[in-house]
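Heads up, the chain below is alone and in the form predicted alone; it's given as structure tokens.
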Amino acid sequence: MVNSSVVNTYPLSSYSFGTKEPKMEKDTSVADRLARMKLNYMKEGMRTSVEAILLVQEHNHPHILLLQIGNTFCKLPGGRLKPGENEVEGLKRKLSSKLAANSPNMQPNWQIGECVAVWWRPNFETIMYPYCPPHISKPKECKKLYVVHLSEREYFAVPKNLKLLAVPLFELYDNVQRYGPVISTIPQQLSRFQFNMISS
């Protein structure tokens, strides 16, 4: 794990991108997703998920890598941990599943940094809060966002049904309508970090 308030950000052009087989979503609608979450909760208890903030730079401004599904929906790479799974190892597993080539020799060096945000889902609904409401004794999900430090050169394999976008912080800031509350508040969570813009 990397605990540093300095984040080295390399140009987007120093990374190479390819494709791999599609990663199909388990659910076709929000209602299906919430129903599956309810089912898993009955079996395993509260869902714990981890997501990665991967940073690159363009024009000396930090950009975050987001996965786009369809034409509008964007999400951070990551996902649900297995019961009892370590958060850092689980995030590496999820990142490799989403963005690494299938070859063991081409695995990116995922350097997991610190957790910068924790979000709570009190009920089986889409809304999440950056705190657990006081009247909720059994939240349904806890989602943690980690900064992941990228090496200068990496190869990312993007599932064919997804797009990998580099979105500038100024585009995310306060843009709840487009990106939702979790992603649109990332610029505030990163404000205490110092970005070391490294040009290739």
Given for the second form:
Protein chains: 2
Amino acid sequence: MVNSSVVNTYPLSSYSFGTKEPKMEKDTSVADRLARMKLNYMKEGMRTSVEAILLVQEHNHPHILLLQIGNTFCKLPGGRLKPGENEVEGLKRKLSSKLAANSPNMQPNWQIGECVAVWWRPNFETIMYPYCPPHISKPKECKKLYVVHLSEREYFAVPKNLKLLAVPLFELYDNVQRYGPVISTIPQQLSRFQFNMISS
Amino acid sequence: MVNSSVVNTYPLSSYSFGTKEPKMEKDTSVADRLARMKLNYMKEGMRTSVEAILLVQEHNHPHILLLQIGNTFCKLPGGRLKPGENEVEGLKRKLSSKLAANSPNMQPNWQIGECVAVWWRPNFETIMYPYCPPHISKPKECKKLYVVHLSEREYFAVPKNLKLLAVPLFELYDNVQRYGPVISTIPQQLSRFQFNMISS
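Swap state to the form predicted together with another copy of the chain from the form predicted alone:
Next comes the full complex, this chain leading.
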């Protein structure tokens, strides 16, 4: 783990991108997703998920890499941990599954940094809160967002059904309609970091 | 400075509160405030202000101490640094000015913790952003929010024209209308902290 409030950000052009086989969503509707969540909760207890904030720069402004599904929905790369799995190791596993080539010797150097936000899902519903609400003793999910420090050059393999977008902080800020409450407040959570913008 | 992501929070009832002479606002309107800001900028350059997030607990949920002016407007305790002043020392000075008795031996033990957010004012206007917007080379103000760790018992002296309120995170969250963009996203910025709720 990298424990630093300085983040080196390299130009988007210093990374290269290819494609790989599609990674389909496990559910085709929100109702299916919540039903599967309930089933998993009964088997394994509270779900812990980990997501990555991968930063690049364009025009000296920080951008975040988001995976776009279809034409509208965006998400951070990451996913659910296996029961008992270490958060940092689990996030690396999820990042490789979503963004790395299949060859084991072409894995990016995922340097997991600080946890910047924790969100709680009190019920089997879509709404989450940045605290465990009072009177909720058994939350259903805890989602943790980590800054991930990228090296100067990397190769990313993007599943064919997804698009990888570099979205500037100024586009995310105050844009809950487009990005939802978790992603739209990433600019506030990153505001305490110092970005060391490196040109190519 | 205290560099810890664990925050001990004590019940509101473990603190005692008195009053002291009023601390009037320097400006009577937003226009006056922005005009004074402009004048100060010409003399001293970019304004740096520091504000404190003071935490207590009620019913095992974190609450933040806010100063209320009149019946609506709430602000964090803090204020503008003198040119060249150290941020941590300046925040202690401002906290004592706003919340401590006048006697030097009755000062609370202000333990300044981590910086959790930085906001930028690009122009002599009320709007601020959690990043310095692109193409702004001379921002007019930089405001930093720090977590402040309170000891188990303290005495606070509140200026007679202000009210000190303990506001729960669930009241601040998603309530930009009432608290503005800076205060309403404090729950997200605190979400990565672990609150050690201590009963009296």
